[in-house]
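Given as structure tokens, the chain that follows is alone and in the form predicted alone.
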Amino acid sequence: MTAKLLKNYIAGEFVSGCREFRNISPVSGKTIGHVSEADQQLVDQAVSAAKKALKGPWGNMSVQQRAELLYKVADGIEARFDEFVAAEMADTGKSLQQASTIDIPRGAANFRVFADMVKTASSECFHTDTADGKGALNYSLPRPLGVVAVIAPWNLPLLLLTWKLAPALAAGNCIVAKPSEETPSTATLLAEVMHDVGIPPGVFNLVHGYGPNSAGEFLTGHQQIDAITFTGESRTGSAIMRSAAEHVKPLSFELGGKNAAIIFDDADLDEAVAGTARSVFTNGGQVCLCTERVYVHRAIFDTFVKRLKAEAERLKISWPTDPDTDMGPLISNEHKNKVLSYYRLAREEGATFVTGGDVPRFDDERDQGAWVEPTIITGLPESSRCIKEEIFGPICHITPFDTEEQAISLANDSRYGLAAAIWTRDISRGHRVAKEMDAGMVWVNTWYLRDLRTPFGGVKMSGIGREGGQHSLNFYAEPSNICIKL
């Protein structure tokens, strides 16, 4: 998959633009391929193609035709499941593991969902009186947004593609999706599936560039898309919204995040270590919701650090196709200097280093890619650098708290509020100080446990809009209020 050229996917057909970039193995900085790069042209192509496909075969399918498709679809990355987990692999350097067990299962997992949700949604129906006593009937229909511009993140390159893409074509839009230039392998297989499966030209189009001067700008500041769904960092997020402003054209962004954590002195140990030390290390802290800001009650605060230190130590650092293997590199060279940046900013800083800070020595190709330690730093200020902004790596800061009140407050001292975990056997503790978090999402007792019905997506910084479940449904549909005078 990696080795041939990656191209651009316009009305049904594989296309190639301007000129091509390179696919860059994070685990050894090597070309393991080339990217064919969308210039202004074809973005306006895929555009338009994707205008003529509403009004043509998809506009005029039943909801259960497109979720008939939408589940071959799903059949369809399961078909050629090694392939995606290969070329996840390929592209992230995340574990065999990892790619095998949540990101492919869950790409495919998302198309089956939101069919199977959008056979069943409903619509308000009001009888409504009038001053002749006969009445009036007001019922909502759903009508898809149109064209929806797709850009999806790096970190899970298939997972939140797809999270995106089932409920707005289960919702009868039309897409041009763009996956991150450092991922575009699995989001091209998808392609090859949709066409494989037979959804109609122009209905899934597929454009690989950059951000500014590239397909991104070029897509998100079209006049013809009729919103935006992205994934990514907060700055990009606010360059497409001045961006998106002029047309006024619904966005939904999941933005950055600082997230927390909160370990009560009577929490389980063992599960709020465990907890922590995932929520901080997975996916080597890509992922928006990893926890970079640890705050552990003073009572236990020796006794966490301690044993968190061990964990990250105890983490396998290898190759990703290694079975045991519990974290790789980071996704490229240019974001390994970035977290690479903050770890000097933390000693110049005056933190102290409990574990890491540095890059693993392998004595193979593994040197030249892109990877860095497991860290874990204490006592810096709130008010440091290292602790306010987003790093996105294997790296957190715990500091100690004295009471709730104080935990509370840490915690929300940020300009971020995505997640939140806290750890306590109090269950009305637990109750009381999650309903305290500035956070979309809070969890307690434990991290990451998703149930795909439910809310996505945070507050202040860190985005605009929610997803999942009907939640998305509802983004991707907009009501429209029909009146009849009985």
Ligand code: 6OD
The other form holds:
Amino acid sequence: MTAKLLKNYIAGEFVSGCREFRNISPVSGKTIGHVSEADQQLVDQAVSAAKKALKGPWGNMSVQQRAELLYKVADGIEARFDEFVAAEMADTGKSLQQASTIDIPRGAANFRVFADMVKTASSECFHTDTADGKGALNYSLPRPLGVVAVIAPWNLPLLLLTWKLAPALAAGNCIVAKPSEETPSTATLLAEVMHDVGIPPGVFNLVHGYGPNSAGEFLTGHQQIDAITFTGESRTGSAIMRSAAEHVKPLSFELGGKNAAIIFDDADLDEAVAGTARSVFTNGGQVCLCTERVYVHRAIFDTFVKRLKAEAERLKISWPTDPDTDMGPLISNEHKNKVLSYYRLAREEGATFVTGGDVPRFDDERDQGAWVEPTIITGLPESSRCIKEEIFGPICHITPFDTEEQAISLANDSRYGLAAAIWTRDISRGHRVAKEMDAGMVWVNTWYLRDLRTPFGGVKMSGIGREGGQHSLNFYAEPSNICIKL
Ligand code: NAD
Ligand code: 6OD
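Can you give me the structure for the form predicted together with this ligand, which would complement the form predicted alone we have just seen?
What follows is the entire complex, opening with the chain shown before.
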């Protein structure tokens, strides 16, 4: 079977770039396809196409017309739902269950939500007193930023790409997007959908490639782009900030996390254990919101650890296509080696392995893939690198605490501040502790419960700005104030 070559999409056409790179299955380490990498020249063409579309068809459309096209994109994703699910599973190794209930449905939902929002968006209006008594009317007019560079990661490829594309397009911008080199497939399918539903040429452009000295850097350092929206590692965020500095571009950054969960002794233990297991092991721990640090009240510490261990050992680690699979492989063998290096470090530092710590054995092609065991550790000092650094794998460390103040202080002792989870039956305590969390998002008695209108983002090294609902639209459209003397 000849694997398909995934191409770049520029000015409404699928085009080849300078060279090809391999798309590798994390399940087996085998090559499943090839991807055409965009060089500087193709990135230039993509940016020019976007600039042109901005002045032409997209800029001239009414909000209503743009929204109608975005609904069609959502319909188009759903019409090819199974293809999207299969492509996302093949690139990432994530389970059928997750791809079909989270990633792909959200890919479509993102377009609907922002199409709805932009149609009903209002703007500020002030009546201003003047010396002559006649007054003036001030109103703000949202204007698109222009050409937005969208750089997406590999962990929720379609979900996170469309989470940026949908509001950016709804607000009237044109796009050059670069998906992760690990996950080129659903972005390419999305380009086909955009093409088929009649998004005008140049409005959405897709370039494939890596970050440094490749399509990513060519794009973020491009003089002609007007803004950058990026989701990925904090370190990459710093590099992008440097390349954007020369031309002073607006930046929206969703970065890494080292998220804490606090389990109080009055928590509903069934819910807290199940919720924490979900927050540690979903997508193999490769969700920026995943919990890697768990703080448990000493009175229930032993029971909680025992029960979380049972949850971890109950997970079915198997083929992504098996409907009963809970966890597939990690994204790549490179990432597996990184995660295993933390398992090793934990061992060297004297951690107790409650469960896991190794790679599963299958005696088939999966032994060449990126599989690791769900892992729970205890006993490390809070200064350990395993507790300080984002691992981005199916692992958590559990530490006991004695008082509410101590739990808050431990949870906040991080360079990151993306999300936190609090488990307690005392709702006053829930409010009180949530308010103290140095995190952009706090869940009480749940985890990753989403309302797409709410602010999403992190503090400290976890990001700059907020996405979600009006917050996204505020980034992608800057208001001009118009003052009319009456
Ligand atoms: P990454 O930073 O390695 O890569 C993300 C994207 O940036 C990729 O498309 C990559 O090619 C590109 N890139 C890399 N270097 C670049 C450069 N110098 N210039 C321009 N582009 C460059 O991240 P990843 O490994 O794909 O994703 C995992 C990370 O993303 C984790 O740290 C995770 O916490 C974070 N993440 C954060 C959120 C959030 O909402 N806060 C969501 C998902 C993932
Ligand atoms: O659900 C979302 O909207 C979102 N931005 C999730 C991010 C997950 C990080 O990996």
